[in-house]
Structure formats: C-alpha cells, structure tokens
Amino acid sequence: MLRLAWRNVWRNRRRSLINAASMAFGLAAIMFGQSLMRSLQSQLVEKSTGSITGQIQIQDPRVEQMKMPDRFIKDPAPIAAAVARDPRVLAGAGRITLTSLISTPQTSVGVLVVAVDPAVQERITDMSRYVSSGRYLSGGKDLYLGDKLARRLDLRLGEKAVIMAQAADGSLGADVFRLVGTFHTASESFDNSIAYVPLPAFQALLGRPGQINNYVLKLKDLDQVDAVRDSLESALKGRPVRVLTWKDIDHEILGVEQFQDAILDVVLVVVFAIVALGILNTQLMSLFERVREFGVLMSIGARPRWILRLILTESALLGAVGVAAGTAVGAALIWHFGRAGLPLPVGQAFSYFLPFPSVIYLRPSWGAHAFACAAVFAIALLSALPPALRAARLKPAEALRHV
C-alpha cells in the first residue's frame, strides 16, 4: 500500500508539490513566528533583569511595592551566607534603592539612587557596559548617571553634586559626590532619573551602616530560578525576610508575554486554517478526478476499509514530506536571524521602560516546534478524512460510469 500510496502522490506532481510547499511554507511561518515571540521574550526578560530587578530580590516581608522597597534588612549577612551555599547562583549582593534628591548649583532634580557594591554589581546587571563618558563606580564618593540626568543638573565629569536622603532617624541625610561617569542606554527613564553610587557611601549617608533594603541574585541558569527560590525560602525560614523572583516584581513583563501568547494563538489558528482549507480543496479535486478508479478498485475486489486506508496513507505521505521541508525551511530561517539577528523597532516600543536592542537575535523553542510539526501533520490527515469517507461509501456501479 506504501509504493500505491507513494506514486498516487505523485502521479499528479504540480498539485502534489503545490499541496507539500503550502504545509511547508505554512510550518515554517509558524516556526518564524515561535521563535520569534519566544525570543523577545527572553530578551525582555534578560534585559529587565539583567538591567535594574535581578533575577532574585530578598525583600523585608512587609515591603508593599516590591520594585520599591522601603524597609531595611539590618542583618544581610545570613542572607548572604545562604546565598554562598547555593552552587546556582553566580552572583549575588545587597544594595540600596531609594528615592533621592540631588542638587547641584543650578537645580536641583528627584531621582532613584541605587546604592550597589561596585565589583559584584558587575556580573549581576550590564549597566557597567553602557559607559558614555568617564568610568564606572570604583568606591569612595562616586557618582554614576545617565547622561540626561547630568545635562538636567548641568554636572560634568570630576564635578561634585550633593544626595539628600531620609536618614534613619528621621532626619534629612546628605554627603557629597563626585561624578565620574555617564551612561547611556536609550530608555528615557534610565537615563533621565538614575544615579549609581557606592553602598558604603550611601549607608554612611542614611545613618545606616550594614543595612539594606534587597538582596539581589543573578543565577547561571535563568530557568532555575523558581527551584532557587524555594531553596533560599527553607535556608532563610523563620528570619524576616522574603524570596522573590523576577515575576513577582515585574508583573508587566508576565502581562507583555500573555498578551504575546494570545497573539500567537490566533495567528496559529489561522495559519492551521489555510492549511486545512488548502489540504481540503486539493483532496476533493483529487478524489472527483479518481472516482472512476475507485470503482475499477471496487469492482476487483477492494473494500471500502481499504480505499480508506489508502487515501490516508497518501495524505500521511503527503504530510510528512511537507512537514519535514517545512522544518527544514524554519530551523534554517531561526539559524540565520539568531546568527544575524532580525532588526525591528522594538528597542523603541520598551525605551521607555528599560534598554531594549532594536535587534532580536532568534533562538529555537523545540518544544512549541514539535507541537506545530504534530499539529500540521494531524491536520493533513484530518483533512483528508471527508474525502476518504466519500470515496469509501462510492458503489462501483455508479463510479464506472462516472465520466
């Protein structure tokens, strides 16, 4: 039945060809297009993360705004002896972020300083790697800001500004600092309100030597971050902190990415349509052409079971052909753009919120390939299955005089 089906298929070699390349062309869309969806949102992640929240921020538990933390940890050093322990973290520090003003001679602006331990704060957000002038953070009284900022406060390198903060005690704190460098990411909020400093610095400066308000982790493996969470939870249980992860915090992203996923359904849905509808129409015309043959096949002994079988195994055949063109075509268009990458104005869309390139560079997602693969070749069959019916209720009597 294999060989019968094998030259049925291709006894009509324009339509057979026409039938494989729309699967094809359809599988590698949806391929294109998995990719794609699944690989903005891991740059999203990796750049909201990478940039400013972390991947794992251990919080006071009556912290209400989580990206915002307004209470301090006046012990970090159990958290950090945790931390050490766990082989799945690369990196991981204390730091302090809080709402500031700085002053300089000319004005003075409201922004977010973000007190972090200049050597670890490396490996755990690239904000270093965006360096327009100057340096980054060394220690002592440095200040790193976005370039707007500076232009805003009218500071220059090497110039000095002043910090006011709430102390402790209730007071209002100030120190000194010298500017030694800007950065510029493109997103209007990094470089307009953001300013860097020392830990040490800071901490002089709230009146609160030691203390922290979040711990923050990078860890080697992004996909272990829930399985990490958990295990810093029972390390830390009973102390009065809490462990949570990047979706915790940043809840647009998870908002960004479901709104995507809808997209993406719908759009399978109807890629899957076309498909059917294509599969369908060929398998309808192929049958009206062959009905004669049927009723020869009949006539000579063959059973409807057997007509229906063999309509199948053709639309099997002609599936699985367009489904692997179809996925060789996706995986070589996923390989090119992830090595080439795919410029889009997305960097714009996020510029606002946090640094976003304007170029995706693709990476498979196997397992929403596979079910794609699956869902094609299914549908192949399934379209196939109101012609085979048809065919298989035919009576031979009537099918030899078909003209």
The other form holds:
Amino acid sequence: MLRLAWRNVWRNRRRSLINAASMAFGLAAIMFGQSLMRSLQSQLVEKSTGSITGQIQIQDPRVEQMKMPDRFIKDPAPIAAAVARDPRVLAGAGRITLTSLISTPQTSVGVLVVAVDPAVQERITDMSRYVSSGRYLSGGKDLYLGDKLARRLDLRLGEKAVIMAQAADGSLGADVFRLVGTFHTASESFDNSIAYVPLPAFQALLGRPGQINNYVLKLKDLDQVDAVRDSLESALKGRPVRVLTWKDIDHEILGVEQFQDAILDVVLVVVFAIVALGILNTQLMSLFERVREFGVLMSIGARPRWILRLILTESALLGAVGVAAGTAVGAALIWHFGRAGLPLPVGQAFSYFLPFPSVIYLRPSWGAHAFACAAVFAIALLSALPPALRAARLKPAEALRHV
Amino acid sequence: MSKPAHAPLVEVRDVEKIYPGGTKVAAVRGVSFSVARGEFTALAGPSGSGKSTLLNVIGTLDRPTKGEVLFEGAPVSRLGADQLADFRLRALGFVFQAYNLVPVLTAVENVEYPLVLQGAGYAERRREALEALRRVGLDKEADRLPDRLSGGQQQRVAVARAIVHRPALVLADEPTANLDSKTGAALLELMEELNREAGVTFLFSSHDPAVLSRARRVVRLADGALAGEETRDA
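Having gone through the form predicted alone, I am curious about the other one (the form predicted together with the partner chain); can you provide its structure?
In what comes next, the whole complex appears, and the chain from above leads the way.
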C-alpha cells in the first residue's frame, strides 16, 4: 500500500509539490513566528531580569510593593548560606533599592537608589556594560548615574552629590557621593531616574549596617527559576522571608508574553486553516479524478477500509514531506537570524521601561516547534478524512461508471 | 458459505435490477441462468440490453433489486461490503473494457495487486505475477507502466491481473471493444487458451458477432430480459 500511496502522491507532481510547499511554508512561518515570539520574550525577560529585577528575589514577606521593598531583612546571612548551597545559582547578592532624593548645588531630583555589592552585582545584572563615561562602581562612595539624570543634575565626573533618604530611626540620612561614571541604556526610565551606589555606604547612610531589602539571584539556567524558588522556599522555611521569581515581580512582562502568545495563537489558527483547506482541496480533486480507479480496486477485492487507509496514507506521506521541508526551512531561518539577528523596531517600544535592543536573535523553541510539526501533520491527516470516507463509501459499480 | 454437491459455479435466479430516479429503468428483468465450472460463456446483446448491469450483479459490484445470485450454491448478493470484497478477492477476476490498470503501477505491480490484498509476501506474489504475465506473453514488459503499453498489451495485463490469484470465475465486460479486430482476436485466443489449458471459467459480454462466435455458449439478452441461449460444441 505504501508504494501505491507514494506513487499516487506524485502522480500529479505539480499539485502535490504546491500542496507540500504550502504546508512547508506554513510550518516554516509558524516556526519562525514561534521562535520570534519566544526569542523576543526571552530577550525581554533576560533584559528585565538582567537590568534590575534579577531572576529570583528574596524579600520580607510583609513587603507590599515587590518592586520597591519597604521592609528590611536584618540578617541576610542564612539566605546567603542557603543560596550558596544551591549549585543552580550563578550568583546572588543582597542589595537595597530605595526611593531617595539626590541633590547638587543646582537642583534636587527624586531617584531610585540601587545599592549593590559592585563585584557580585556585575555577575547578576548588566548595568556595568552600559558605561557611557567614566567607570562602573568599585566601592567607597562611588556614584554611577544614568547620563540623562547626570545632565538633569548638571553633575560631571568627579563632582559630588548628596543622597538623602529616610534612615532606620526615622531621621533623614544623608551622605555625599562622587560621580565616577554614567551609563546609557537607551531606556528613558533607567537613564533618567536610577542611581547606583555601593551597598556598605548606603547601609551606613540609612543606619542599617548589614541590612538589605532584597536578595537577588541569577541562575545558570533561567528555566530553573520555579525549581530553585521551591528549593529555596523549603531551605528557608521558618525564616521571615519569601522567595519570588521574576514572574511574581514583573507582571507587565508576563502580561506582554501572554498578549504575544494570544496573537501567535490567532496566527497559528489562520495558518493551520490555510494548510487544512489546501490539503482538503488536493484530496477532493484527487478523489474526483480517481473515482473509477477506486472502483477497480474495490472490484479486485479492496475493502472500503483499505481505500480509506490508502487515502489517509497518501495524505500522511504528503504531510510528512511538507513537515520535513517546513522543518528544514524553518530551522534554516531560525539558524540564520539567530546568528545575524533580526532588526526590529521593538527596542524603541520597550525602551521607556527597560533597556532593550532593536535586534532580536532568534533561538529555537523545540517544544513549540515539535507541537507545530505534529499539528500540521495531524491537520494533513484530518483534512483527508472527509474525502477518504467518501471514497470508502463509493459503490463499486457506480465508481466504475464514473467518467 | 457451504457448497452443495454438483451446484453450478454461478446461478442467477430471477434477477431484476431497477435504477432509481425520476423514471425508474429496469436494466435487467427477471433473468435466470447458470454457469458451470470451466465454461467459456458469452453474454450477448445490443448496447443497452443489460449485459454490463448483469455482469456487475454477478460480480457483486452491484446488488440486484430483486432475485439472487448464488456462487457454488451459496447466496452472495446480500453479503456486507467487507464480505463482498473478500469474496471478489478470493473467487473472481475482472477484465474491463477500458483496461482500468492503475496508472502509477508497472505491469507486474498491477498484476500482483490482488495478491497484495490477499497478504501474500513479496517473493511469492512477484513470482505468481510474473508467471501470469508469462501466460499472457508479457513477461518482458513487466516493468513498464501502463502508458508505455499498447491497448492490446494493457488488456493482456488486465487478464493477467484477473487470473493471477486463480479465481473460480473471470468476468470480462466487452473486453475487446477498445481493441482493433486483430488484437481483439488475439485476446480472445488468449482467453480461450486459459480456459482450455488452465481451466479458467470465463463469462464475458459482447455485441460483436466475431467475438461471440468464439464462445462455446451464448446467453442472449434483449431489453434486460433473457432472449435465448445457444450452445456450441467445443
């Protein structure tokens, strides 16, 4: 049967090639779309977690605004110990993020101060890569600002600014920091409103030596966030902390992901419908052309079910050719744009909120691609079912009379 | 199906076939006759006399509106679709006016198809198919596709396909109608030879006197009804 089915597929070579090509390009388009969305989402998550959120944060459970933790952890040592024991963690460090006031002789501006351990922080976020003048933090009372913020403050490298924030005792803590560098991320909110300082100096300013308000982690594999969160939750059970993943903190990015997934689903349904109609059309035309032949096969003893299987096998073979070609084309596109990058103006769309490049580097999403391949193949089979059932119900004598 | 002793190979009992539609047409009306094993019988009659319809009913490709067809004494007309397919595969061979070979299969692949449906292994079915092609004188053309064969060669392949599984009865509907007289005569010679030497029972239809003259028995139809019968000595 396989031989007959295979030759039947190619008896109208042009039609089968057009059909297989439509399946292939449909599948390739689906794979490309899946990869583009997943890559965009991954880059978005990597940029967001790599810029400020971190992949996992450990906070006081009473914190109300997860992005601006207003509760402090007085003893982060057990957290550091638990994190150090987990081999899936690439790096982890305590930090303080706090809205504060920064003043120069010319002006005062409200900013988000991010106080970090400069050495470890470089492994957790990318901020040290965005230096536009001077250098990144090293210690002491270094100040590292967004270039736009520096301009607003009229502050130049080497000049001093005062940072003021509410101290632990309720008083106004203040200290002088020296601008050692500026960064440019192209993100309006980053470049205009964030100031980085070394953690010990800021802890001293707040009168909170050794204290932090969030502990930030970067993992070796981003996909492990939920598993690591679970492990850390059980390791820190009984302590007054909670473990959050970026999904808990960055609701907006999760929302963007869900929106993109919904669009992708609509596109997939349209592409699947086009593929299904193409195969249905081919099989119906093929059926009408071969009614007499089915009559001959029935007359020499083919059961109706055998005819059904023959047509489904033909569709399966055509589907396999389309899926194989589509996988090859889709994989080639993903490979090419994974290396060369795909310039898309999405950076501008996201850059107000976080640093985001306008080049997307495609990466395969094999689970989603496998689903698409299986779906296209299943559609090839299912769309052949109506004509196959129709052929199986033919009466031999009527089929033989068919012209 | 049990085989009553000395039952004819095929028995047609009062068969009627009416095609439904606005004006109901009785293509076959109350026909009864039988065919014994080893016969070389022709169904004769002008176009529209019901020959093809009767052959289709005997070949279980169509069901009679009334009456019954018995094969070796057992009724077959009312069997289910799968049982009928199995019956045709086991007991019948068909030769059609328009050859009706599968165009994407070579001559030998066409011939071996009934054996494929029977589940025979590759070596066995290829051996049997080549033997059937040898019998019809086309073993040298085994690997040709139908469109590379002449009409006469295609009909010989069709005959080989009809006999490859050694059926009890071969039904041939106007087998020479699309062939020139010389090729048609050669095909009839081949059928006679298979009947004489291999004992294949043939029931074929024709309106051509030259073809009918080769039959040892002629059952005549007119307007769907039996119009007479002639038997010639072998």
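Positions refer to the first chain, counted from 1. Keep in mind that this is a model prediction, so the values were computed, not measured. Heads up, when I say rigid core I mean the largest set of C-alphas that superpose within 1.5 Å between the two forms.
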message: Does R242 shift between the two forms by 2 angstroms or more at the C-alpha, the core having been superposed?
response: no
